Each structure stands twice: as structure tokens, then as C-alpha cells.
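Only one chain is shown below, in C-alpha cells, and it's the form predicted on its own.
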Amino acid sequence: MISVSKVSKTYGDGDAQTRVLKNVSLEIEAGEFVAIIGTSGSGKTTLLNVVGGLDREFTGDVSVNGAKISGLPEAKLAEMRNTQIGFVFQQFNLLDHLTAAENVALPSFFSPKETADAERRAVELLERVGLSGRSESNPTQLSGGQKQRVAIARSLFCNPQLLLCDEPTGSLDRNTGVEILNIFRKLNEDDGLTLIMVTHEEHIARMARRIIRFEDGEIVSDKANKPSDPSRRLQLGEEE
């Protein structure tokens, strides 16, 4: 599904060059939950925003389900982001003046298929993702991890296959994080979706299926993983 071959990417120019990628290479099937793991400056954020085509300029090449990033006109690009990658950050980039429900729409103003019954689809996913009930709340009125999740069901509006996470768990406490990955966790399991998750925690990069390990814009280790089970899991559907 992903493809990342010889990929390296500088800032700067002559004496202030900063090479932040060397050189990287890796495949990611369908259906995989893999988290990236190092320390700031690693290179983990670039990589993943080369991956969702939010970077063009490196060199090496890039492929997500067979179509090269660098390759495809703007326009052409920017559908596949709007139709086939969703995306979670830190920041939770809500519109405050919006309702939950609005919020979590806001891709039907932007997808090329207007989506006629966009706030049905935006409560369900509220729903999906344990915040049933919450729909008309504005983002004041509800709490960090409580506006992750209206993050989550916002990517997932457009029906993606792939979800790229940008330290996700970064502005949440320990267990909040935990609740929040195991949103992640069950819509791997239960929707094969595929999920790259950039972190600097080793707890959280625990509840992968593979653990990317990257040091000075290289890949240091790749290696399977067997998910941590906290005692607390939430399921689906459940109230903070």
C-alpha cells in the first residue's frame, strides 16, 4: 500500500543545510498498525508528512496505492489526501465556533462528492468513536481527549484507508492517551484500516503491530510487535 524508496529531504541551503531524512526505505501493507518512534529532530514528521503528501520536496520516491506523490498534479493530489488519507495531530485544530457534529463535517465543503446527508454521517461517527450524545456540544465545552475523538471521526468522514497520526496522544494525560489508541486499535481490528502513528512515547508505541524506530533521519530498527493490553481499555462507544 506504501512504498518509501531512498527518500531523503534537507533543509536549508550550503553551511546551513540540515539533511532530515537519509536515504529511508520502507514498505507498509494494508491493514497494518504501525507506530514511528524517536526523539524530536528524528525525522518521524517529515517522513509521515511525505507520506500524506503534505511535503514534496525530497528525493527518492513515494508511493501510497500505487500512485507516486511526486508525480501527481496538485489537484490530483489533494483529491487522494481529501478521499484516501485522513489525518489526526496533536493539535486538534477545532473550530471552536462550530458544533462537534459541524466540526467532524467540515470535508463534505471540500470533498468532489458532496455528501448529502453529512450530518447523519457526522453523529454516527461521534457515536463510533464514544461520544454519543455530544453532537451539538461545541469544542469549550468539552475536554482534551473528548476533542481527540471529534479529531478521529472528522478523518474518518471521508471513508479513508489510510490514517496518519501525528502525536496523537502528545496534549493528553497517560490514560486519556490510552483511550484514545485504543479508538486507534479497534479500527485496525475491526475496519482493516491502515494507521502510521509518529510518537515519542514507548507506552504508546507499545499498542502497535510495529515499532519504527528512527535516530538522525534514519530507520534504527523495524521489528514486529505484539500490543501491550493495558487493564484500561475503553471500547468503542463508551463515555470517557
Contents of the next structure:
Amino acid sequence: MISVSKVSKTYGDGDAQTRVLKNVSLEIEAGEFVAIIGTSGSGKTTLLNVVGGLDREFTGDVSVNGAKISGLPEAKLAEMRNTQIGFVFQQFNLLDHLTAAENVALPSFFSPKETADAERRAVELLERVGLSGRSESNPTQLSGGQKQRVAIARSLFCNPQLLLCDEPTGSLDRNTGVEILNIFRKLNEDDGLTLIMVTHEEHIARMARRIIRFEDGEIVSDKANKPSDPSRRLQLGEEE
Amino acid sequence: MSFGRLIQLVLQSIRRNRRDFILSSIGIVIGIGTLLFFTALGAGVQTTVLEDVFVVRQLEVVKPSYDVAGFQTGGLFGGPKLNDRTADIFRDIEGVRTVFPKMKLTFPSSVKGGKALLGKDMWAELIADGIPPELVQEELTEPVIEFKDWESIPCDAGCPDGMSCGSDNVCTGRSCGSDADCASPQYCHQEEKICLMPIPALVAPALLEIYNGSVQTAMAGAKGMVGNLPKLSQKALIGFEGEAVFGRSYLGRSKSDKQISRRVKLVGFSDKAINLGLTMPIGYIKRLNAEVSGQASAEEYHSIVVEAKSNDAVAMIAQTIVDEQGFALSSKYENAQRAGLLILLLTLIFNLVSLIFLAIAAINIMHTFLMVILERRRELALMRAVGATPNNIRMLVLGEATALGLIGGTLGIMVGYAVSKFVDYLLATQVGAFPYKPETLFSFEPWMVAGCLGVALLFCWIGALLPAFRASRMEPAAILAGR
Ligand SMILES: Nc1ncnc2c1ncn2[C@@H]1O[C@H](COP(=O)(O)OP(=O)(O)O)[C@@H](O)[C@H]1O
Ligand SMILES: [Mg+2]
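Given the form predicted on its own above, produce the structure of the same protein in the form predicted in complex with the partner chain.
Every component of the complex follows; first up is the chain already shown.
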């Protein structure tokens, strides 16, 4: 599904040069649920943006769904982001002047093919993430967890095979974060979506089925994981 | 991204950035308002000046004059002639509505009269020309006597009151000893001893304006009789009679030494009348010229007036007449062209001012849009993340500029129109009468509205171009990460 091969990226030049990704290589199969964990500033977001085609300035090769994206023109990358990839961000990135449903349907504007009934599909997706009846609400009227649900519904709008989630629980309290993770887990297990999730929280990472540790632009470990059931751990009051 | 989707997206953005949108549009509204105002004003004034003052639709064709050692000589080398055949040629030129010939008296004449008005009869040089009577039939409502050639009415149609069929199958008046023998308004001609209708004559309104505006004022300080000339109105002058002597004046006599006297009666005022003198039905002039100066002088016209169907056709007609037919146009045409040019120039200057307003508006739009895209960079970056191409983003910003242009342009057109109505209202209620005062100073045409919208769009696009490119070049990754 995703193949990252010897990808490097540097910011700035001369003395101010910082290598953010150092020769990163990585294979992810369809249907995986991968957590990338690392300290702040280790280059996780950068890697995710490279994979998602939001960042074109890198060296090395990246393929998504068998298509090499390095060197792809911007219009093709945009189409790929629209049809094959869903993004979920820490800051939700909802548009406050639109309703929840309009936010969810936003990708339809840039879709190469007309979405028949975008509004109805948006409402259905909102129901699927547990937000029935809130489709006409404005993001300002929603809680953090609800906002992130809207954002997830939006990422699903064009039926992508791949979700890229950058600290999706970073702005949420622990309980809400776990609820969001349960949605991801369902999407992965029931719908077979491939999920790559960046986080710096250990208990969130442990809910994935594979954990990649990232440090200073390099992968330091890459292990399969038996997903924990966070709800039980929460009940026991266990800390990470 | 489909067109419908783009419109939806643009409308969403406008709804959201209503305040910035209104602020950006103010400049466009003002700019377009002034642009339309001045364009319509220019066109309106042009219409008044060219159509009412210069009657530009009428070209007066004269014989070309050749400049010989500083002397202007007309037709010295037997240039083209102005006769009925020429009139027919002019009538066939494309865009010509009517053609009418004018003939001047070709010998010195004088006129005596004015006792009723001035207290004492005065002698004056008589300059007269003739025009076809049909030409003024419509503008002369209820003339004291009909403007027509009373001395060549064919008997077939029946003779008017007091006339009977004479020799040559032409109606003539009865013989008489004094005016009492004749049916008014006919008079008894002292030498010929028959009743005659006075020659109906027309005067140019400009003559009266010049008299009232300058002569009367200037003479007011003079000694003697001319020192108390009255101010005259058109109404007071109509019906005024004088005794004309054709073939003799202070300045000289006709070559043939022939003299003919006739009573002349002023029956109306017309733009088609000669500027300084009297205008009569052309039949009289033809007959007088033939009798006093010989048949040849009765066959050639002094000028032929060509009336165009529209103002647009005037230039083409003028060109055909001058270049192809070899005639000249009276100086009135040149003056009209000069006046037209002046008005056009003033209109352009004022339009330039509106364009400066619009340029300022465009800069304002650029600033506002740059600010707005900076405020909205997260939103735009997100759109990129969910599939917008840089081109989509450009189209979105330019689409907003288009909406701005359409709305600002429409409002500007409405404002410009409203202000023009207000100015017309002020003109009607606050400004006193002046010569050629029009009902409206403005002339609105569909192309102006379309042009204003186009200009509004153009300036909005110019203003939004840089912001649109900036927006499309933003790096979504960095912005979405909150950097
Ligand atoms: N646009 C940029 N310009 C300069 N440095 C950047 C830029 N984006 C990221 N960086 C640097 O790259 C490093 C990795 O950033 P990031 O990938 O966001 O880390 P993480 O997501 O793991 O916190 C950081 O040191 C950050 O300061
Ligand atoms: Mg990060």
C-alpha cells in the first residue's frame, strides 16, 4: 500500500540546516493500523505530509497504492488527496462559517466526479461517527470530541483507502481521545481502512496494531502490537 | 471543480467575509458610479450640443471654394454645380433621410418696415434665401399665413379664397384699387393693381437671441432712436410686415436694373432659416432670380442641406460628399466637429478621473484580499488537503473578485444613475432657463451599463490577481501544522 524508500528532508540551508527526515524507509500494507510515536519535533508530521502528498520537497521515493508520488504534478497529487487519502488533524481544521454537514461535504467541491447527493452522504457519515442530529450545527457549537468526529466524517467523504491522522487526540482529554480511537479502530477492523496515526501519547499508540518509534528523523523501532482495550485500562486507572 | 461548485464555494466565502467584501466594494461602487455618471453626461451633452445647437444631422453642402492668392473664390474654375440633379445624387447616398436645396437672392435687395415696433420705418439690406416649404410644414403650427409659394398655385386643385384662375393655369388675385378691395390678408399691390398674398418669411431663432442678447443691450446707450430699442419676443414678431424691394438697395442695383416690390410677412421661427436674413418658400426666390438676374441664376442652388438618418451616418455622408462628389461643407460642420471633439475630450478627462478612482479601488481590493487570504490561509490549506489544486484556489479567489465586480458594479451603476437623476432634478428646479436648456443632461445607453460592469470586473480581477497567486502558492503542510 505505502512504500517509503530512503526519504530525506532538510529545512533551511548552510549553518541553519536541519535534517528532519534521515533516510527513512518504511513499508505499510493495506489494512494496517500503524501508530508513529515520537517526541515533539522528531519529524512525524513531516513524514505524514510527505506520504499524504502535502509536502513535495523531499528526496527519495514514496509510492501510495502502487503509484509513485515523488515528482507527481500538483494537480495529480490533489486528486490523490481527494480520492484516496483522508486527513485528520490535531487542530480539527473545520471551517467555522459552515455547518457540520457542509464541512463534511467540503471534499465534494474538489472531486473530479460529481457527488450525487453530497448533503445526504454528509449526514450519513455524521451518523456513522455518532453525530446524528448535529449536521446543522456550527463547529463553534461543538465540543472538541464532536469537532474531531466531524473531521473524521469529512476525511471519509470520498471513500478513501487510507487515513492519515496527525495527533488526532492531541487536543482532546483522555476519555474523548479514547472514543476517537475507537472510531478509528472500527474503521480499520470493519471497513478495512489503512490507518497511519501520529501521536506522542503512549496509551494512544498502544491501541494500534503496529507501533513505529521515531526519533530525530529516524525510525528507531518498528514492532507489531496487540491492541490494548483502553476502556478497561481506564477503569483500572492505569497510567502509561 | 465544476462551475456550479465554484459559485457555491464563492458564495460561502462571501457570506463568511461579508464585512471585508462590503469594504472592498465601496471603492468599486464609487468608481463605477462616477464612470457611468460622466459617460452618460458626456453623451447627453454631446447630444444637446450636436443635435440642438449645431443640428449636426444636417450637413450644408456648398460649392468648393478655391484659395487663389488668398482670395476665396467659389466655383471660379467651373467646379461641380448644385442643382436638382446633384440633389438627386445626394438623396441616393446611403444614410441620407432628406435633401433640400437652398437658394439665395442673387441681386441686392432691401426691406422697409418696423413702424409698428420701433415707431418709425427703417430701411435695411435684405438678405434672403429660399427652402422647400414642405420642410417646415410640421414645425409651423397655425401660421398667420401658410408658408408656401402663393404666386404659383396651379388652378387644378382649386384656387384659395379671393383668387381665381389666371393665365398659365395659375391662380391670381383680383384687380384692385386699394387694400380694401382685397380679402385680408391679401393686399393691393400698388404698381400691378392686383391683390397679392404677402410673401411668408421665416427667421432663425438665433437671430432673435443675438438681437436680444447683444444688439439691443449695446444700442441702449446710443443716442437717438436706436437708443431705445425694445426687447423682442418671438410672439411679438410673428405677423410683422415689411415692404421689400427686390433688385435695389443702398449698396447697389441689380445688373438688369429691374425692381420688383412685394410685401413680406414674418410667419415663424425655424432652425432651417438663414442665420441673418429672411427665408422664403424657394419658389419666390427662383422666380425673382430668373426675373431679375436671368434664368441661369434660377437653376443653381447655393447650398443643399443633406439630413442624415442618424448621427452615426453623418461622417460617412460627409466623406462621400466631399471626397467623391467634390463639394464642400459649410463651416457649421467643422464647428460641430470641433465642439464634439471638445466634449469628447472633457468626457475622457472625467472618465480618467473615474479610472483613477477604480485604480485606487483595485489597490484597495488587493490589500484587502491579501489580508483576507492571510486570515484564511488555514481554510485554504485545508481545501488543498481535501483535494483542491492550486488552480482551484486561484479560481476561488478570482471568483470572489468576480462577485465583487458584479455586485459593486451593479451598485455603482445604480448610484451613478440615481445621482444623474438628482442632478437633472436640480437642473429642472434650481437652474433658470438658458438657451438650448435640455430636459436631461444625461444619455444612458445599454452599452454603458455593459461597459461599466466590464470595467468593474476588470479592476476587481486586476486587484485580485496577486492575492490569487499568493493564495495558490501557499504551502498547505506548514499552515495545517499551525506554523
Ligand atoms: N517549515 C519549516 N521550516 C523550518 N523548520 C521546520 C518546518 N517545519 C518543520 N520544521 C522542523 O522540522 C522538525 C520536525 O517537525 P515536525 O515534523 O512537525 O515534528 P513533529 O510532528 O514530530 O513534532 C522540527 O524541528 C521543526 O522545527
Ligand atoms: Mg507534529
